Structures are given as structure tokens and as C-alpha cells.
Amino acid sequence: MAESFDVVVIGGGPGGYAAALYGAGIGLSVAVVEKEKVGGTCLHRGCIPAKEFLETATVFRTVAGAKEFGVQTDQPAVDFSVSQARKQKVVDQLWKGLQGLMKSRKITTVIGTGTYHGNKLVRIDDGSELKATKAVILASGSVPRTIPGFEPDGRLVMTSDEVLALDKLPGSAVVIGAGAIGCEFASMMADLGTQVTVLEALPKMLPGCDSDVVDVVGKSFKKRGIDVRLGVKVEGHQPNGSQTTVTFGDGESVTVDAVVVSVGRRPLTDDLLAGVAKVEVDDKGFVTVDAKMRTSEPGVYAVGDLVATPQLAHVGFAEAIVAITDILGEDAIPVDYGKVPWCIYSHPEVAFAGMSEQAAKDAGIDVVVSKHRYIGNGRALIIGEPEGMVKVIARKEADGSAGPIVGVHMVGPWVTEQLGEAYLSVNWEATPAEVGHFIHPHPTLSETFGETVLALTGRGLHG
């Protein structure tokens, strides 16, 4: 006989464990079915491991440039196996802490692959069954996409999964894809000594980012020797011993030690649905949901990478809260996907919320724009990171003044840690006149955001 819970969650990644923690915290009985370890891709093969390696690159750059600060050091070298071990230590600490937190909230964790069979029944691959009395939440996540001719072998061709398990970086690499993941890997590897070529089919790096921000990243990559080729299609690769030759564009080729395929992720619906389940899946494999994360089958919800929304861990958190709130019969406020915060941890970092200047214009919004560069920021000069800028986009009022802020785009030092007030400004539809009252401590990097906003009032201090 199936064991009963108020809510059964398939998948223990950010969307799944957030739903479990939020629901259990309110008093629901919750079971989570997870085939590996709670934490999902984000914790074990994504966000956390990638950022640990990017931090290794940051430390390497800092030591290499120490002489500029009067600190005498030898030229640094990298033992990537040590960074790999440190990464695993961080991951283990986090997942064990998460596991302990779930246990303290009396969440039942079932190890195995869960399949939804309809009528709120989840069957585990060991033959056991779980029955939900209120709802089932599908949160099985995603896996890296591949492209024909570049099937991962873990040696010459890799996805993010294999790269994050390396003990030694390749001497040279092609990164296919110049989105967030591709740019993070390209940045990290180049800083640590890999000769990197980036191949992107689109005419622009970092799609979705403001063009001014992308220009800063592109110039930084070029200065650091990263060869970025835009508007080129990869044709295939020919292995030759320990290397492989990648052909692309109009008969061009490059021979490298490894190929990193970073062309996005696909929803993991393998073995997810069976029996009389009536959950609708679109032609791209995403589970179809409404604004409150409800699928086509009553009592069944889907959150995270499984649905066609931004594939960000924090979006999964937000969707989980929406789903649980709706399950409780309360008024769930849908996620406003056009205003979610985005962070890219390449060097330089990128962070934004809301519309780019071009997106606003494409939407028929008349805008006013303010830009300030970190070269004029005292803290940026002190830490030796003057590269970058803050750009604020506001709706233009009939009298020409700046109305509600519709987008903030940042590139430069630690901008992923500075996005909070920008995100609040965009989501509260605050005006520059309102945000201009914020006092920013001096000297801080955050002053650049304050100055950029203040300039839109027509009374900037330094602009």
C-alpha cells in the first residue's frame, strides 16, 4: 500500500527542495523523491561548483597582479586537483546541511527515480509507491543539451558535467556557445592558462544582455586572449590522438585538447510520466504550466528547469513558493519573469534585472538612459578593477523627465553582489527621483549605481 503525504515532490533540486522546505515549514507532510543527492544540478554539477572554480581564477588573477599593490610574490601556478577537492568540500558541506535541514523539518527523502502515474500516485523504481493527498510537484530539473556530432565522451568532448569534474584543465579548448555558461567556462579556463576559442552561432554574445554590457565583456575577453567567433556554425570535429580538430564557419578549423559544449539545458522528462498521467508536455519537452505553476492535470504542479521559464535556481525557489501557496488555497502571486535578477560570474561579472535598452524600445517604450563607468569609482580603483559600467534605463515621461526604472544592467567588479537594490527598483517601478534619496556609503562600488540613478534626475554629482 502506498505511503501517503500531503505533498509528494519528484526531484530534490532547488525547485524541489524549496517546495519541500516551504511546505513543511507551514505544516504540510512532504516526501521528496531524489535519484541522487538533494541539491540537484545547482549544488552538485552547476552553480556552486562553477562559481568555486571561478573563484580559483579570481585568486589566481589577484596573486598574479600582487606586485601592483607592492606585494612581492612568485608567479603563481595552478594545481587544479586542489581546487577540485576544495569544490567538493564546499559541495559536501552544503548538501549535508541541506539534508539535515530537511530532516529537521520531518521531510521524508526517498532515494530513487520517481515516475508520476496519475491520480496523485508516484511510483519509485524499486516498486514502492507514494500517494499525495493534496498535490504532486514535478521538479526533475534539466540536463545539458548536446549537438549532433559532439556527443560527450568525457575526454575530448565535454558538457558542464564533465568540466566540473576535471582534475586538470586542458591546454587549449573550444567552447561552443557564448551564453552565460559558455562565457563563465571560457573566462575561468582562460584565466587559469587554457587557450580558449569561443564559437557562437548567433551574432552576439550573452543573448538577453544589454549591448553596452556585452561590449565590455567582449573587450575584456579579447584583451585576455580569448578568441570569440560570432555568427559561425560548428560543422563537426575530427579526433587525432589526444587532440581534435573542430571545423566551423566557412571552412575554418582549430585544433584543441578539448571541446566544451555549452548550448543550454533540456528539461529532464525521461521516465517522469506514465500510466494515466494527464500532464501536458510541449514540443520542446517542457511541462506546460499556468501562472500559478499548475499543470494540465488538477493537483499536479511543475517548477524549475522542467518548465519553460528562466533556468535559474532562484527562479525555481520562487516558483516553489507560488506552487505551495496555491496548494494551500492562498492567493499566490505569480513570478514576473521579465523582472527576475540575472547574474553571470565571468570576469568581468554581469548582473541585470528588467529590460535592456533595445528590448524596451522594441516594446514601444520611450526611454531615457544613464551610464556611469567604474573607472570613476574610488573603490574600483582601490581594488584594481576599474573595468565596467552601470546602465539604468527609465521610462521617458511626457515632460521628458525620467519615470519608472524599467531596467538596470551592470558589468564589472562584484556586480552580482550589487544587484539587490537595482532589482528592488525595477520591481517596485521606482523612479530615479525616489531612488535618488538612497544614501550609498563611501567609498563603495554601489556608489556607481547611486550616481547613475541620480544623473537621471538631472542633478547628478559627477556626471
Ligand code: NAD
Given for the second form:
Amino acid sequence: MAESFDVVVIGGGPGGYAAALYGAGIGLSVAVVEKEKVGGTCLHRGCIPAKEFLETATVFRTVAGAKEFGVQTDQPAVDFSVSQARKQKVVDQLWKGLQGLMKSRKITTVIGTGTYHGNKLVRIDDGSELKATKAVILASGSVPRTIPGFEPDGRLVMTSDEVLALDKLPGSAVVIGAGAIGCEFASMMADLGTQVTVLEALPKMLPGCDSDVVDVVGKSFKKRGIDVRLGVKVEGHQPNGSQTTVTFGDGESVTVDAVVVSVGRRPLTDDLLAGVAKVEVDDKGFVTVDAKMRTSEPGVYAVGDLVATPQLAHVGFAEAIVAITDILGEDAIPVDYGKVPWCIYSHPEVAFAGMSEQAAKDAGIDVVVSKHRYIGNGRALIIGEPEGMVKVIARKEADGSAGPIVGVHMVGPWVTEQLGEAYLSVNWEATPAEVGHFIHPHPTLSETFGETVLALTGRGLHG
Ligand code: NAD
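Would you generate the structure of this protein in the form predicted in complex with the ligand, following the form predicted on its own above?
Let's see the whole complex now, leading with the same chain.
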């Protein structure tokens, strides 16, 4: 006899646990089926571990540059096993907190692999069954994509899963793919002493980012000795003892201690659907959903990396809220995917919301643009991080003035923490005149956003 719940969620990552927490917080009875640990990729093999290692790189750079501030220190050396242990401590603390929160909301967590069998029935691999009376939410997430010839072996060829479990960094590495993961790993490893070569198939790093922002990251990478090769095809690799030789482009090659494959993530639908389930999956393996996260089968929803939307934990959170709201029969506001916040934690950091200048032009929007660099910002000079800029793109009104802000793109110190007001401005469709009216404390990094917006009114203060 299957145990009944209002909602049964398959997958306990950010999409699944957010649906469970939000639903249970409103009074629904919820069960979550998770094959490993609640928290998912983000907590155990993704965002949190990666940012922990990037913080190690920041501490390393700070100590290496301490003399400039008159602080005498020995030149730093890194013991990555200590960073690995610290990462685990942070992850375990968050994991414990999440389990406690789920328990306090009376969410039932079932450890096992769940398969959706149709008729709102979920079967666990131990033979037990869960029946949903209101809805099933599919949130089984994604796994790293690989490329033929580069199957991960955990030694010479790794994906993010293996890199984030390392106790020691390789002396040299090829990173295949210059997306968010590739750039974060390249940045972290190079700062901690690895000789890094990045091989990217497209002519530009960081797809989706504004070109001015990408230029700043590219220059910083170059200055720090990262060899970025764009528009190259990776042919294969030939292991030779403890190293491997990667061939690419026009007969070129590089011999390294490790290869990191970061060419995207694929939705994890293995074992997800069976029986009379009528959930449609597209040709790339993503579960298809409408704006309210409803799949093709009534009463079944899908959220997070399993659906073809930005693969970001916070997008999973937002989608979970949409799904639960719809399950409650309320009018859910769909996620506006063109305006979600993006944060990349490389050095320098990247953060943006809304359209890039090129994307706006491609959409036929007449724009006005303003850019301000952190070199003119007092706080940036004080902290010794003057690299980077803020770029604001607004719709051009018929009289030439700046209308609603359509995109804000930032690169530089702590921009991931500065994106909030930019995100609000884009989503509120505020004009520079409206936002420019607000005060930014002095001296702060956030003044650069204020100055950039003010400049778009035609009356800048310092710029
Ligand atoms: P991605 O799709 O963002 O980037 C992959 C890159 O690899 C692309 O630039 C692509 O052109 C390149 N590529 C693909 N095949 C290649 C090949 N054979 N040779 C050379 N280059 C090749 O994927 P990702 O960086 O792996 O990240 C996966 C997902 O996780 C993305 O959706 C990303 O946004 C998300 N993520 C986001 C963050 C963040 O925002 N901080 C961090 C990690 C992951």
C-alpha cells in the first residue's frame, strides 16, 4: 500500500528541496525522494564547493599582495587538502541545517532512487511506493556533459564532480569549455599555482555575457598567465604516464597533468520515467514544461536543471515557488528568464541581469549605454581591486533620453554582491532618472552603479 502525500518530489536539490520547503511551509504534506543527500549538486558538487575553493584563491591573492599594504608576510603556499577539509565543513554544516529545516517542516525524506510511474505514483528502488494526491514534482537535476574521447577517469580527465573532491591541484591543466564552470576553475587553479590552458570552441569566452565584460575577464586571465585559446576544436588526448597530451586546433598540442571538461550539463532523466507516465522529454533530454512548470501530464511538474531554463540554483528556487503556487490553484507569476540574475565567481567576478548590448540590438531595441570603471572608485582603489566596470543599457526614447533599463552588466570586485539593485532596476523596468535619484553610500563599490545610472540621465556627478 503506497503512502500518500499531497506532493511527492523526486530529487532533493535546490529545485526539489525549495518546492518541499515552500509547500510544507504553506501546509502541504510533502515527501522528497533523494538518491544521495538533500542539497543536490549545488550543495555537494557545485556552487558551494566551487565558491569555497575560489575563496581560498582570494585569500592566497590577498596574502601574496599584502606587502603593498605594508603588511609583511612570507609568500603564501597552499595546502589544498586543508581547503578541501574546510569546504567539507561548510558543506556539512549547510547540509545539517537543510535537513533540520526539512524535518522541522515535517517533510518526509526518503533515501532511494525514485521513478515516476504515472497516475501520480512514485516507486522507490527498494520496492516501496509513494502516492501524490495533488501533484508530483520532478526535480532530478543534471550531470556534467562529457565529450567523446574525454571520459572522466578521476585522474587525468575530470569533470567538476572530480575537481571539487581533489586534495591536491594539478601542476598544469587544460580546461575544455570557457563557460561559467570553466572560467571559475581556470581562475581558481591559476591563482593557486596551476599552469592553465583554456580551450573554447566558440570565438568568445563566457557565452551570454556582454562583450565588454568578457574583455575585462580575458585581460585579467592573460595577465595571470592563463592561456585562453578561442575558436579551437579539441581533437583528443594521448595519456603518457602521469600526464596527457591534448591535441587541438590546427595540429597544436599541450601536455598537462589533468584535463577538466566543463562543456555544459545534461538533464538527468535516467531512471526517472517508467510505466504509464506521459511526461514529454525533448530531443536534448529536458522535460518540457509550460510557464507554470506543468509537464505534458496533468498534475506533474518539473523544475530546476531538468528543464531547459538557465541552470542556476536560484532559478530552481523560483521555479519551485511557481510550481507550488500553481498546485495550490493560485495565479503563479512565471519566471522571467530573460531577467534572472547571473553571477560568476571567477576573479574578476561577473554579475548581470537583462540583455547585453548586442542582445538588445539584435532584438531591434534602440539603446543608450553608459559604462563606468572601478578605477575611478575610491573603495576599489582602497581594497586594491580597481579592475572592472559597470555597464548599464537602457531603452532609447524617441527624444533620445534614457528609458527603462534593459540590462546591467558588472565585472570587478564583489559585483556578485552588488547585483541586487541592478536586478531590481531591470525587473522593475525602472528608468535611469528614477534609479539615479537614490543615494549610494560613500565610499562604496556600489557608487559605480549609481554613477553609471546617473550618467544616463545626461547629468553625471563625477563621470
Ligand atoms: P556552459 O554551457 O556555460 O559552457 C560550456 C562551454 O563549453 C561553452 O562556452 C561551449 O562553447 C564550450 N564547449 C562545448 N563543447 C566544447 C568542446 N568540445 N570544445 C571546446 N569547448 C566546448 O557550461 P558550464 O560552464 O559547464 O556550466 C554548466 C551549467 O551550469 C551552465 O548552465 C552554467 O550557467 C551553470 N553554472 C553557472 C555558474 C554560475 O553562474 N556561477 C557556475 C557553474 C555552473
